[in-house]
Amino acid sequence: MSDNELIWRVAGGSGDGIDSTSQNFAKALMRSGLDVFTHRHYPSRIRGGHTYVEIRAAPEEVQSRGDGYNFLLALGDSFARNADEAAVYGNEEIKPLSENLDELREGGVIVYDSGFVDEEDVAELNLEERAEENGWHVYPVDLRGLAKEHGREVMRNTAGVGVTASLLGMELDHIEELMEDAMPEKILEPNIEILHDAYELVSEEFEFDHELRVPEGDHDEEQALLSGSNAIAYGAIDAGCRFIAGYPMTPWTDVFTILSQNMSDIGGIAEQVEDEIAAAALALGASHAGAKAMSGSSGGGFALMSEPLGLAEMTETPIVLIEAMRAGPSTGLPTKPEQGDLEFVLYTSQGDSSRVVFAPGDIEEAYEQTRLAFHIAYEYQIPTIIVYDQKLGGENKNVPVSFFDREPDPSLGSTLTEAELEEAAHDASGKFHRFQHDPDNDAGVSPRSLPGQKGGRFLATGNEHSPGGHIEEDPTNRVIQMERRMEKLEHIREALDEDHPSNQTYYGDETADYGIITWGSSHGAVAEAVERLNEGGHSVKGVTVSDMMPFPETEMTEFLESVDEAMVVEMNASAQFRGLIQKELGRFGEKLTSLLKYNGNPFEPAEIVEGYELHLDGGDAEPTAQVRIEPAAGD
């Protein structure tokens, strides 16, 4: 945490533009020299319902969300509910900015749309007795009839807009550079003159007497911003993905949306299908036809990919899923960010797996492992899985543009050209031996044809098969086939730790007596924890985990041996991921305390700082914040 910063919140109802302004808002940000972070939260409607996003700008890099906040633009909810149903929902209209006090820092700013507002409403939160308790500054503001002087309500976004820049000292330009970019000339002048209207008439109508200003920050080359999800979409168009089929389902639409937007320009194919198990299935005979292809979903649609997952185990077709995490059980939290699907992920469908699990941390991660489990698919014929969740989905971050000049990888891995198949092993009937087992291949990959290739028929099938692919029971082949298949993960574990940099990332002290551990989009929070800590005096390092399966034993194995103790920080109620950690390595289970999170909110650094000087202190007290700490097993 940082004085010299800027967390800016925009909060309004679900449908009232709320995501765009802020996007537009980070952009500017970004534009004039800082880094910035923003975390969304938003309910499960298309129209309604309180929504928010937050902005982190610094001079420096910042990986997470912050500690509260210290800025609040409240344009309320234009789409409340009735106010008939306020037994049940409350005031909407007040929500963005009755439900976002608590966390707005001392000496905080707040701005909300007098005209839209009922002052009544805002007289029973106590608002003045509360900022002079807090020393917040307020800023009543008529956005509504300033836009409605301009034609058009939807404008007073804008309207916050100008009155945020005034109120920190921010000049227009970036941002009139952006709506320029975005807006067609009907609106644009509408738009601008709103934006410095409201600018001066903040100027002109208050005294300000608070101290936050935008900080004044530099970048060495230019940036983009970009959330998980553009990542994964643009890794796996780089890695040669040309066909995706799926179907909506938040917070795995954004990934489908970016690619379905941008396969036509590239050669390529999308289709939106009935279902889930279409998606997977038509997925699936795509690379099985020779194409580079991919599916994906949240939890609930990934269960219905569970038969087709299995079939391109047994049938080693390369396929690169994705699974975005939302809060659970069933439709759960459906908007909300939780780390509960690891263990479905894992061992989903029947019989034992042969899958390669990645958990990105952040969006350059997103990218790097996305192109990964492309390269892992397609040479090892595996089905690879990204897991993430909505918060490293809609998070955006800014990202040097230099970071994605890479070579595309058009490759398909282990397949066979029809001069080599004319060399390959074929049954009596001419059939391929597509499942041979070959002593002198030690990965266990037997390389595929394609249909179409002279020399390369064989039979796919879900049942267990011979080299060629008829239906074979025998136990020998049996053995052989089985064992063929999960020896490739023993071997795609030595490539990873040999061919590649390491996809674990460690911060902290190397000497330090006590680790952290997390894994997936808490990645920055702990890394921003961790620093923190060592500088109040803590003996302190981390590791971020993204090898789920294969995994990382003997890094591990390396960083547990190293600690006296071990506090593993993630996003569900039943420590999951400390659960993988055990089963993989259980002598270390004593060294190991869960900080567990499961509200609906990612973590906050403050949380994580808080949770460990508890867990030291042994003592009884009970975290300020809604997580819950979970002892080691030999405690």
Contents of the next structure:
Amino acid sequence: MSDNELIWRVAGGSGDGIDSTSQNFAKALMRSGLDVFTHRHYPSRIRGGHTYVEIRAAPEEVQSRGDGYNFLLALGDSFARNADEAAVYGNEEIKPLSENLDELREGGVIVYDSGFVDEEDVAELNLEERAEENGWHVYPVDLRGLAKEHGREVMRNTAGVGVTASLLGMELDHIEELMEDAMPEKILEPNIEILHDAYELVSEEFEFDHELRVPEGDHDEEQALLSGSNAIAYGAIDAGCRFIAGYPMTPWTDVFTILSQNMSDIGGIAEQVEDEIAAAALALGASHAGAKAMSGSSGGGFALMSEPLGLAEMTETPIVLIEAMRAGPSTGLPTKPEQGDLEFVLYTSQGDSSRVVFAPGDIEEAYEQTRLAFHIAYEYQIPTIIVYDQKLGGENKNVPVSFFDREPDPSLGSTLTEAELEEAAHDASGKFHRFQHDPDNDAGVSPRSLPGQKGGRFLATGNEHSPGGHIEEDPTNRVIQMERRMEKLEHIREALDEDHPSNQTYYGDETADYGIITWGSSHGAVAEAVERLNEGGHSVKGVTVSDMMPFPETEMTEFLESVDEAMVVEMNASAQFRGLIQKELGRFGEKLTSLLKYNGNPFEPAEIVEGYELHLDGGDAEPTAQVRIEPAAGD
Amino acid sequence: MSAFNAIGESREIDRDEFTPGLEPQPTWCPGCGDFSVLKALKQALPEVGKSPDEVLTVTGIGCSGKLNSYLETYGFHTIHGRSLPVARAAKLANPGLEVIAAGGDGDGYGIGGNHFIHTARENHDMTYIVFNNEVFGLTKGQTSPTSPKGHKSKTQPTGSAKSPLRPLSLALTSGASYIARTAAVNPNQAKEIIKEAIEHDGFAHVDFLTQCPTWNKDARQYVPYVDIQESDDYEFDRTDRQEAAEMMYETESALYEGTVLTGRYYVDDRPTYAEEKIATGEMTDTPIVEQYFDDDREWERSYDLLDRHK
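What would the structure be for the form predicted together with its partner chain, rather than the form predicted on its own?
And the full complex, kicking off with our chain again.
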């Protein structure tokens, strides 16, 4: 944990503009030269309900939320619009203040809107006493009054940002620039006035007794602030994806929306359809016709895609599906993250599954692995799934602009031209042998034709079929076709193993004999925990796995052979990834302890540090956090 | 130059081209109405100038799903009820393809009913043929969405308590822009209707009565049939929604009273979905599949979208 960091939490009601306010403030911090990382916490409703965004900013890379935070801007909550509503919903106004105190670090700063909350309510919180105990510095400011003076009450967010900047000793220039970019002229002027007034008022009215100031940083090159959902969408665009079909569902909707907003500008097609069965089926139809196509959903919607997914496997139609996990089962916690759909995406649909599944660990990987997913899907004619979650999708991080400066990859992969089709084998019915093992193809793929090409007719069918695609139940043909399809996974594994660095991320002390293993979006918190443990005198190595299928057998065997013990960290209750390791490797069960969290919130680094210490201790002590340690159980 | 040279090629097309060189053993029973759909398509396609390589036949599951095993075109035999979403996306991606979707009454009006409603609503430029035999055939005779009330089967042994679904009326309310019913026993009309459906710009729904001699033995052979355009007993304007709706209602009711009415019920020249999408700016008129073969195309990059993130 660095002392030289700001973790700013802005809290309020859903619908109070927390998102846009925090996005602009994060950009301002980024423009000032800091690395930033955002974490969003929100309930499943349009208005009201407690919500906050946390921005962590430091001079060096930040890849996770921190432990707690050190600056609270409590905006008040406008959910109950009148006395009648307040009678039903209770006093929501105090909640952005009252519900955030537990995680505020010692010495932290609190700003609350004294124009919004009742001083009596504040008194009930024992705020003064608690502040003294924890060394907090409290600044009550009439943000609402400031906003009303120049414009409208909703502009109190701007007043809050002005106060924040003043208390942190931060220049206003970047904030102003961003407001100029984002706001129409009519509201820009009052907002700028509010910003400056708030900035000055707080320095006149208060003597600052806190130590926290905005850190200073410097970037070597221009940065962009973007989310995991942005990264997935951009990976798809750069992979030449020009067809997306979907149905809204949180948190997948973000990727769907970003692509839908861009598709018409880039010559593509976006389709919002009647359900997720249709969505996946449309992507299949478009891909069959010769477009690079994708679909996706979250848990329940993805369940509806099971059957089209199997059809893609059987007909060897390339397709990329995105699965944005949220806490289940069923509707679960719609806006909260969990890594509980791993086994679901690996095995859903009837029969032996032949698919590729990647779980990106951070924003850069989300981009890279989406591109890779398209490459593999079209090269090997196999469905490829990106599994991520509400956490990775919703968090923002700065990435150097140059990261995206690369060639697009619009190749359709293994297809034949009409000239090649003339030379290709056809059966007596006139069908091109689309499903025949091609001895010249080292990747075990049978190149396909596209409807409308001369001489390429074949039948794609979900039934077992002959090389030309006719329904065929002959046992020998069945074995040939099954093995031809399943073998592709081995070729893909070989190709992935040749890529260096691989999709797995290694960190910590290489010589350690204790390993921490995680997958997907828990990466940031685990990597930070490993760093802290090593700084604290422990010797620990870590790995974040992205290749879920085909499983990185060689890499994981090597890792597990190199340690005496390992802890598998994941956000689910049944240790699904640990189960996958044991299934794929068939051993190491006695080495694998699990650290599990499934309360709807992602891991914080300190929870992992504590989990490690408790495991090492071997005692009966219970974790202080809402996590569970599942001891090794053998194979 | 297009990468899809079968599309729009002008040449004489022989109906034999639509018969596979070595025809797979048909799995349809002797006397099955499905043969008539196959025959009508083989006749209609060359007459409207389509060659096997430019046609994509997308089918569902059931006896009717085997259509593209016996019809020599590009084919996609999908899963139960899902032919329409696969078909309409292929058409959007490559509008040059002649896309024909087909399935049974259980497939299209039951499990795939939602897709039927929405594909009709969107008015995709394609043909949808429903093999309506009022029963589930391949799974051995269970009650289907169009089985008459009181129909006894192994799954409804005391007779169906449900009134049958009204397919023509459903197509109309959903937004189909060409709606017709024909019958296996009426080959000339069937061919003509299928030709019209293919040539129609928009979603053309053909409810094709195909008798099942195996599992619906008490069912009619759909004779005698009446062509409502030929008969003097039925006067209505098929471009008038109201009149079409009434004629459909009468036709659907009459079938269960033993009178088989067939013919064209509705035609509307409203814009197709692709035309609407192009008009709103939601898509361009360059087919997406052609873009992948355009060596000069400058592919857009996310790098150029980053301003909003800086």
